[in-house]
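Here you get one chain, nothing else, as structure tokens; it is the form predicted on its own.
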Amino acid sequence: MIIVPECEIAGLMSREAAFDAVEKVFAAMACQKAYNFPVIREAIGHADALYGFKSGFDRDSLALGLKSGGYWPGNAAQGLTNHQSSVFLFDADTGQCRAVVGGNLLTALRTAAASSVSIRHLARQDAKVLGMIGAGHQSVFQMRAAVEQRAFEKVFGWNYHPEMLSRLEDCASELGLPFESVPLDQLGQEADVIISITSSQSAILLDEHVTPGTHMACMGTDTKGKQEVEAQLLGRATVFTDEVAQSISIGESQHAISEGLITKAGITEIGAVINGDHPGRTSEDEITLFDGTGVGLQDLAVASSVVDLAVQKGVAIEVDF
């Protein structure tokens, strides 16, 4: 069995490799060559933690396994990240455990890769202004991945706690982009691409805030009750997702579905756009929205890539198991 510890991930997995792995697995999902198993996510009644696992199987790559972990809100006080996870890969032919991979950085990279895939395939080609809603740990990964897809000229940011916006400002500066903290209505009206990356359970961005031609990627924590944008906005947009089943149950679409503003049949898996089976954006005025729910197959795809790289570079730890 191979072990790739968390400390090795940064030297192995690039944004480009994560993008490629996620794009391919989305395409395989849309062709029904890869599928996710039901998600388990529960409060454990200890340390205020949420624990769960996501799993799946890709018949193309033969990636089989699960990501196990969750959210421990007290970790920051101990110098640890609140989100903790590990990925377990199994041999599809024998069922033997093939690898255990540190999943914290991989989760951040694969989540950012998913929104980046949506920008490449759905945003207007002339998009110039990037809007960021949320300034937590994941936000800088989102920004770095997003700017590789369009020639953005500036970044707008908003966060519930304005003092945290320095994280976004510093990242934008590193990328050579001017940054401005703006009210939500201005962000919605002037940003060509908007990424929301929060844990909100009530609408932050309202329907009236968003102008025609905008692309949105709703990437925040997905669970029952989550909501980052007003449900009416999904009723006005063309809605895409990684997996429809998660989108309507724990994703951004759950509220619009329950209010009868959209239907399950009206949500398109982004893999269909990647494969050329759906046109994606059809006009410059169309509002497109990607509901990124975070599927287990994303984790398996990037973890499998990391294992291959670790073996190639001689940093994989091999143990008898």
The other form holds:
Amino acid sequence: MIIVPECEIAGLMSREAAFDAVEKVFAAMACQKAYNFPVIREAIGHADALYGFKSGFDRDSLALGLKSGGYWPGNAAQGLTNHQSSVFLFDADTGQCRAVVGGNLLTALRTAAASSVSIRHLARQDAKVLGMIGAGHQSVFQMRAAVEQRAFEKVFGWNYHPEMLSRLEDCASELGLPFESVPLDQLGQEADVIISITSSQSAILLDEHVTPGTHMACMGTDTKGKQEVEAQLLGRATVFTDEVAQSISIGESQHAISEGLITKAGITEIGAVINGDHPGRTSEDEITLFDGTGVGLQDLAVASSVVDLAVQKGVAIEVDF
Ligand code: NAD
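Swap state to the form predicted in complex with ligand NAD from the form predicted on its own:
Entire complex below, previous chain first.
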């Protein structure tokens, strides 16, 4: 069995490799070659923690396994990341445990890769302004991956906690882009691509804020009850997702579905666009919205790439198990 510890991931996994792995597995999901198993997520009644599993199997790549972890709110006080996860890969032919891989950085990279895939396939080619809603841990990974997809000329940002906006400003500056903190209505009106990555429980961005032609990647809503954008906006947009089952139950679509503004049949998996089975954006005025809920197969895809890279570079730890 191979172990790839968290401390090795940064030296092994690139944004490009994460993008390729996620794009491939989204494509495999849309043609039913890869599928996710139902998500388990439980409040364990200890340390105020939420703990769960995301798992699946990709018959194309033979990636089989799970990501296990969750959210421990007291970790920051101990100098640890609140979100903790590890990926376990199994041999699809024998069921033997093949690898254990640190999942913290991989989660950020695979989540950023998902919105980046949506931008590549759905945003207008002439997109110039990137709007960021959210300035937490994930936000900078999102920004770095997004700017690789279009020739963005500036970044607008908004955050519920304004004191955190310097994180976005520093990241934009590292990327050589001007940054401006703006009110939500200006962000909605002027941004060509908007990424939302917050833990909000109610709509931040309203339908009236968003102008025709925008592409939105809603990445924060991954649990029942969370919400980042007004449900009416999904009614006006063409809605895409990583996986329909998650989108309607734990994703941004849950609210528009329960209010009867969209139907399950009207939501398209982004893999269908990647595979050429759906045209994606069909006009410059269309609003496209990607509901990125985060699927276990993304974790398995990036973890499998890391294992291959670790073996190639001689940093994989091999143990008898
Ligand atoms: P974080 O704790 O570092 O940051 C939280 C962000 O949410 C900050 O911008 C904060 O200001 C904002 N926020 C907090 N309370 C808010 C409120 N009431 N209204 C509006 N904004 C509020 O978290 P993070 O690691 O950056 O993750 C952000 C979100 O993304 C979380 O909800 C997390 O569960 C989700 N996430 C999704 C995926 C996926 O695959 N879709 C993957 C990882 C994380």
